[in-house]
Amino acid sequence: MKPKIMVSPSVRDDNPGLLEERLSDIAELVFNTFRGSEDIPSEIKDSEAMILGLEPVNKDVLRNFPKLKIIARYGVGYDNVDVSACTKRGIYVTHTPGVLSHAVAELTIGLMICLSRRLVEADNYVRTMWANKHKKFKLEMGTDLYGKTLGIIGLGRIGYEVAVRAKAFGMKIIYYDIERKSEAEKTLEARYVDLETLLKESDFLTIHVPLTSQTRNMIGEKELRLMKPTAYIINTSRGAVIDEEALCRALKECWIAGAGLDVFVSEPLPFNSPLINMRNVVLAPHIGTYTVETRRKMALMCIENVRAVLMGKTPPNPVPEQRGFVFKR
């Protein structure tokens, strides 16, 4: 019998027919999902591989999958997977680094432009007020990106691509990271600063770090109060990197000028969230990688990782914690 691969339906929906075309020769594909250890369908419990979206995987979930050899995460972030528990069981965890950097960087710049030129308000103005001669309303003026300072927290693959695009707009680049990036400093004239300096000097602040115990709530009330009242914050990484309650206060009380958010602590964003009715916020439904080209590349990388493991090889894209590991099962 062929080994079984559980595939999150969302991955199939993004890539109709691709997984069947590339994996059905070596495995049986089952498109199903779960929300936790208590609702795992019986038909997937003998899976040897998983291609997952944001399904949570912890030690309680893993107990239901005695044959599991690999979890291929459909994305670059993997904070929903307990890597330590997987490693103890000899289960590979892989992700899709590199292929999504351009798409996320483009969205980041898009959110910056929406904020700086007030495009959401401008769109609504054209649709509802512009032609009405009896309504006296003046659209608030925007601001240039040219000459402004962009502060980047996390100058990895995505952060670097954001810097490249921002440089083309004539922005000054400063960054904070756990390590210096000499190439970016040389080619983009990016200046390394500490976090406090970055917060104080940035006209636009964008975050590109994984969600870890060290980065959770790394931007809270203290940090937001250090920012300029004219500054904007952009987050396309993970919602919990920012203390959302503190951010709502900062936006409401005008500690900062606005925010562009693609990620949130709770997704989907609840309708009763204060962010919903704020005029100085641009919201997107976690679409950083949501392009035809990028989602296909992500799926192909997942397929490559799964094929390798089911054929007795090591996967080409393990998460950093498992680099160099070889599991025999």
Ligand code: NAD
Contents of the next structure:
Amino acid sequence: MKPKIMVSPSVRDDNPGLLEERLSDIAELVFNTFRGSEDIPSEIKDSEAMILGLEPVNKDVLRNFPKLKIIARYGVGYDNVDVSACTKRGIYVTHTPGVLSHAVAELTIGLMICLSRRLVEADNYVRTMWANKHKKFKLEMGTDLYGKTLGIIGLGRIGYEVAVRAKAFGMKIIYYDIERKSEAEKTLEARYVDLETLLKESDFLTIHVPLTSQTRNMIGEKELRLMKPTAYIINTSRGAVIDEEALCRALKECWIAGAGLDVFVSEPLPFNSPLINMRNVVLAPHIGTYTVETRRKMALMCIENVRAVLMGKTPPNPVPEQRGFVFKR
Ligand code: NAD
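Compare with the form predicted alone: the form predicted in complex with the named molecule:
Below, the chain from earlier opens the complete complex, with every other chain and molecule after it.
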């Protein structure tokens, strides 16, 4: 009998036929998923591998998968997986670092331009008002990126790619991170500053840290009040890094000029969220990596990790907490 792999249906939908083509020689694929420990379909409980989207995996979920050897996260962030519970059970957790950085950086720059040039409003203006001779509404003027200061929180793989692109636009780069990045400081002329200075000096502020106990709500009322009233905040990391209630107040009461958001505390963003009706925000439905090329590279990396483990080897892309680990099961 071949080992079973549970694959989140969204991974198959992004990559029609790819998983079957690359894995069915060694495994049986089951395209199904769960939302929590209470609703796990019996057909996936004997899976030895999982290719996982954003479903939450905690120790109660793991108890339902006694044969599981690997969770291959289809993405780089793995805040939805309890890694220490997996380690205790000898389950590898892998992710897809690097291959998606360009796509997320492009979206980040896209959100910045949407905000600075009011593209959503401009599109709506052309469709509904521009040709109207009796129009009274005047589109507000935009602002240049050139010469402005971009503050980056988390100058890791994605933050670095954002900085490269922003530099090409003639922006000045400052950053805050728990680690100094001396190479990036040289190549990008990026200046390291503390968080308070970054908040005060940025014209655009973009967040690229992982969601951890240290980064949850790292941007709250106190931090937002330090920002310039003309500044924009962009978040393509994880929603919970920003205190969303404080952000809504900041946007409503104009402590800052606007926000570009790809990620939210609760996804999909509920229709009753105050963000839905705000004109100074641009919203995207968690599409940082949602391009044909990038989703394929992510799937191929998951396939490589799962193949390795099912063939008795160690996976090439373990999460940092499991680097160098070998589980014998
Ligand atoms: P990375 O590990 O390369 O970079 C993260 C950076 O944050 C590192 O430089 C690290 O030192 C820094 N950091 C960590 N904790 C910090 C803290 N407390 N304070 C300041 N800096 C801190 O990760 P990456 O590949 O660049 O990905 C970053 C995050 O982006 C992921 O964890 C994920 O949550 C998010 N992401 C979102 C999407 C999307 O679709 N919107 C797609 C991919 C990744």
